[in-house]
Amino acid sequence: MIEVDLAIVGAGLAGCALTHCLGRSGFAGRTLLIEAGRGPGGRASSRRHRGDPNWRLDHGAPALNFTAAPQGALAELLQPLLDQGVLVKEQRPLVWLDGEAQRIDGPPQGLSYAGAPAMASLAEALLAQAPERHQSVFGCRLRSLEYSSGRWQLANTERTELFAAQRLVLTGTLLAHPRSLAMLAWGEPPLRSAVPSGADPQLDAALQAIARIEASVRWNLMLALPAAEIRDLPRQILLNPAAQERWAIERLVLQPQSDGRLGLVVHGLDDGQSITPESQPVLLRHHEQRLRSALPEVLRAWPELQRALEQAESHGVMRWGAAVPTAGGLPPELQWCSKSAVGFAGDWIKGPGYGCGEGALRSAMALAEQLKLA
């Protein structure tokens, strides 16, 4: 069993930023970061190709968006990333499509940055400045949480990895949200099982707020297109509501590669079919087929991209589910529940940048301050 002072679940932007902030502040406790994926990134993860070390494809969050130019502590957090070149300002435009695949004017473009060479580079750079006594565990999907005698105990699905911590932070909602019941066949959310109702009124209020957050499923198709000279290449093609209804696609993200090829990620919407371990392989094939068949129509405004589709190499479909922050979120006063020693961070914490990467960073910075005081 690994025993620490603080366990952080989830190595997305929020989890890595929290670890970074604690390290920068000289946090003296032992910290542990637990992640189900093979590396840091979370929804800002990047797909690597086993046979091509130069291939990087952002299959989740395509950019880091800001409501305004970063100031104060947020600017201090980001400046080293800018200096290292792992965070760069996006110069390519956003474009919008309507239900007839025609380019239209959309909302004004905000301030946007991208990770270099990929979005996961941001999480990796943040994690590089962890506390001195820090440990990261990847490829570990937690199954159970228990809290007794002022100590958290965590175990993976097979109970082959066991952890104990004085304090716990969740940077995603799965272990606290009712969506875990359908997705992972639990009787009730693990956090609710660990701390019974009434034991911590603050946590009760937090769980009620989390339960009101809507859950979303995306089926992201990843393609490698051959090298081609493509004029007026946007960084994202966003579909308006009519286009989303017609093709069940939210956006397309275009990511040039170092060898001249082009990575294309199609963010597909879910169609409501039940997802189980048995049905998932069939659903992955179904969504890959439907997304590929829709692309020639969607990309009518870019004939070069249409032609490149004929030689596109599929890197598969990535399914991910997450909270939808815009449908509700966690009030910041419930971000740390001291009686049960559990905290929350992520883009679903209300505040500046709520609902995007900026919110994930800000929530991590705010929680780091509370943990230092605690």
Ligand SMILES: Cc1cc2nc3c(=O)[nH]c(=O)nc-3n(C[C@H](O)[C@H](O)[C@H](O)COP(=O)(O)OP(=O)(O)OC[C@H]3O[C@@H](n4cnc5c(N)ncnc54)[C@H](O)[C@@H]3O)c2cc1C
Given for the second form:
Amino acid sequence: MIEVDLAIVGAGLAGCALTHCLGRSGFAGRTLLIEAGRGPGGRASSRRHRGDPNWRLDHGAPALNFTAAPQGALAELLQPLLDQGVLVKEQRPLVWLDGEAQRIDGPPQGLSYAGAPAMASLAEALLAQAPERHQSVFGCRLRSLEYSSGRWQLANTERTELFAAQRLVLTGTLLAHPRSLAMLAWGEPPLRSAVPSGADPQLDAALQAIARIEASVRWNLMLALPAAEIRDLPRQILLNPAAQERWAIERLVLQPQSDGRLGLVVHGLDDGQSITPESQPVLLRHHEQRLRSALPEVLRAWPELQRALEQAESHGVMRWGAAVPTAGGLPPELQWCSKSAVGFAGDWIKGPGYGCGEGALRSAMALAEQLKLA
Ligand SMILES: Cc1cc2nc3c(=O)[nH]c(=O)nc-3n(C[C@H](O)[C@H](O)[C@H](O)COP(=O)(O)OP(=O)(O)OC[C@H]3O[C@@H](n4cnc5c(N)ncnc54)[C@H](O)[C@@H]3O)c2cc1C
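To complete the pair, please output the form predicted together with this ligand; the form predicted on its own was given just before.
Now the full complex is given, and it begins with the chain already shown.
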């Protein structure tokens, strides 16, 4: 069993930024980052393709958006990433489509950055500055949490991986939100089972707020298009409400590869069908089919892209379970529940940049401050 002072669950932007901030401040305790995926990034990660070493596709967030020019502590966090060239200001345009697939003027482009060469580079770079006594474990999905005598015990489903920590931070909502009950057929949310109701009023309030968070689902189709000369290639093609209604697509993201090929990610909207382990394979096939068949029409304004589509290779569909929090949010004053020594970070904490990468980073910075003081 690995035993540490602080265990952080999730190596998305929030978990990596928290680890980074603790490293930068000289946090002396032993820290452990546990992640279900194979590498860091979470919803801002990049998909590789077996047997294709150069292929990298931002299959989740294609950008890091900011509500205003980063200042103060946020600017300090980002400056080294800009200096290293892993964070770059997005120069390529966003374009908008209407319900007839015609290009239209959209709202002014906000402040947008991207990871270079891919979005996963951001989390990787943040993690590079971890506290001295830090360990990361990938490919481990935690299922069970127990808290007794001031000590957290964490385990995966098979209980083959066990960890103990004095303090715990959750960055995803999987272990705390009732949503996991339907998809994974779990009983109570594991965090609720670990600390019974009434034992820590602050945690009770936090769990109630977390349960109220609503989130949207995305079905992202990933395509590899052959190398082609395409003029004025936008980074993103956003669909206005009429177009979203017609094709159930939120946007298309275009990502040139180092060898000239083009990655295309179609962000498909959900239609509310119930997602269970049994229905998921059918739904994946359904969304792949419907997104592929909509593309020639949606891309009418780009004949070169339409032609390239004929030779597109599908890399399948990725389902993002809680893609973007749409309502609710955890109030920042409930981020750290001292009695049960558990805290929260992620884009679902209320504040500037809620629901976006900015919110994930800000929440991590705020929690790092609290942990240093605790
Ligand atoms: C399709 C899509 C498009 C987006 N577009 C944009 C955009 O254009 N601009 C923007 O700024 N933001 C965008 N976002 C939002 C952005 O991706 C998120 O705000 C940000 O990545 C959230 O980071 P996080 O660390 O809070 O959460 P996550 O990235 O979700 O990290 C949580 C991590 O915890 C891990 N985890 C959860 N439960 C467990 C467990 N039980 N055991 C082990 N590990 C666990 C997960 O695997 C995950 O890696 C988009 C998101 C999606 C899905």
